[in-house]
Structures are given as C-alpha cells and as structure tokens.
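One chain comes next, on its own, written out as structure tokens in the form predicted alone.
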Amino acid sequence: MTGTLTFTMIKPDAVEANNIGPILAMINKAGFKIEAMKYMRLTREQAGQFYAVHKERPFFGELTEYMSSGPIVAVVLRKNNAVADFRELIGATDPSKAAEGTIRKLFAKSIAANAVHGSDSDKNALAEADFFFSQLERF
C-alpha cells in the first residue's frame, strides 16, 4: 500500500477501559492500514526515551509515570496524508475540546489520560515507529 506512515499508541487508560477494539475499529473504518502492532508495557525508562523531546517540560515525570503504569498498544499506520488525517480522527488533546465523533471525545478521560498518542509530523512518525518496530515487524 502506498501512502505515508503515522504512529499511534493506545494509552494505558484506554487499554484499562477495554477500548482497544473500538479504537482499532475506528482506525480501520477511517481507511488506515495497520502495518505493525504490539501489545506491551513500557518501563518508565522506555517512556522517558520515547518522550525525550518533553524532558524539560514540567509534566515529563507525570507523563512517563502514566505511560508506564499499564499496558499500551503501539501501532504503525499507513494511509495517504496519514499524520494529518490521524490527528483529525483522534481530536484535540483536551477531550472536552475534541470534535464530536473523534477518538478522544469518545474514549479519553482527561488531557493527560487522552486515550491515544498521534504523531505530529512525518519525521516524528518515522522516528516513533522505529522506536517500537524493526523493519522485520512491519507488513
């Protein structure tokens, strides 16, 4: 399949709420192809490596603690215009400001526990996908 990549993680709050299936169904319905997927639990150190760009931010410690608090589902997605289309599908970081019908409007609990991560650029999508998956794990 042609197109561009994006990366998402279904975060611990959405996994704990048993929303993996409904979120993946929305992703499929929106035309994304799942290229790689992994169910795992990040260590706090791994979460810190993944979110290193936020290391100097005041919320970094809370973020890494939260992201290592339970299992996540890491997913590489492919579609034309993948990054922008996925960010539209997931909605605003603050679920109270997310558009109706978006993943975060439907499944997020708060700004911090916002159900899913979505890459913010093509460059970051590639780096984030490479953080979790080798080329042998992508189909």
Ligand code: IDP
The other form holds:
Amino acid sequence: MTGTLTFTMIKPDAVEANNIGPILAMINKAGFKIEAMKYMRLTREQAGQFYAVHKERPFFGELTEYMSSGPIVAVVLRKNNAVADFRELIGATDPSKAAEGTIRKLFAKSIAANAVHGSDSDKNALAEADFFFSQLERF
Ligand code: IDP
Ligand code: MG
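Switch from the form predicted alone, shown above, to the form predicted in complex with the named molecule and output its structure.
Below, the chain from earlier opens the complete complex, with every other chain and molecule after it.
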C-alpha cells in the first residue's frame, strides 16, 4: 500500500442531483483508490462535530443544517500526495472561483452546497477518516 490518505464527502446537493457516479468516476480517473466508503445521513449534531473547527464562523448554522439535510457519501481515498492532489481536483470552495474542469466547477450549486468535502491536511484526513470509519471498514 503506497501513498497517503485524504477524506471526502459527496455532499447532499450532489447526491440529490444524481452526481455520485460521475464524481466517483472523476476521483478514480484521477488515480485515487477507495479505502472505505458509506452512504449515510448525518444528524445536525454529527455535522456540528465534524465541522467543529468552523463553530465560530458566521456560516456554521447554515453549514450544519445543510450537511444534515440529506444523505451523503463518505469516502476515504489513497494516493501519492492525496490531500493536495484532491484539493486540486475539487477546486476552490466557492464554485464561481473554481478552475475549469474541477469537481466543484462542474457540480457545485453554491459556496455552501459545493458538492464535495476535501481534507486540508494529512492530520485532519486521518482524524476525519476515524470519525466515520472503524478499522474493520477500511481496506
Ligand atoms: P473547504 O471545504 O474548501 O475546505 P472551508 O473553508 O473549510 O472550505 O469551509 C467548509 C465548508 O463550509 C465549505 O466547503 C462550504 O460548504 C461551507 N462554507 C465555507 N464558506 C462559506 C460561506 O461563506 N458561506 C456558506 N458556507 C460556507
Ligand atoms: Mg476545509
């Protein structure tokens, strides 16, 4: 097993728009291996725990309401340089600023409903993977 990990969620807007398949296809084509995956819905409280780092931000309420509004797909990914390469594949947080061909440019609806999550560091990738998955669920 080579490379490093990152964690992603396909967010409720992208699930609702039937874009799970196209997004996973782009992720696989970019060279990421799926190490764990589940389809589930977060409670408001769980969304708040996951995004606890943003607790004081003005959009925290909107974010946790949105992230618990429908099912998501949680995925652990492996690749060389996974965190940085995945951030490049998804594009900027605000889809209007995301580069052409990125997942957020193609699929995001707004800065809040922006199709996918991507970890911002190796440390957070491991913590986020552990938040969603037990060792028995990882391959
Ligand atoms: P990231 O997902 O690109 O790492 P963060 O700054 O970590 O962006 O923000 C986490 C999530 O919070 C974003 O993906 C988006 O869903 C939401 N968010 C960020 N900024 C705003 C905002 O200004 N308004 C509403 N939601 C936002
Ligand atoms: Mg972030």
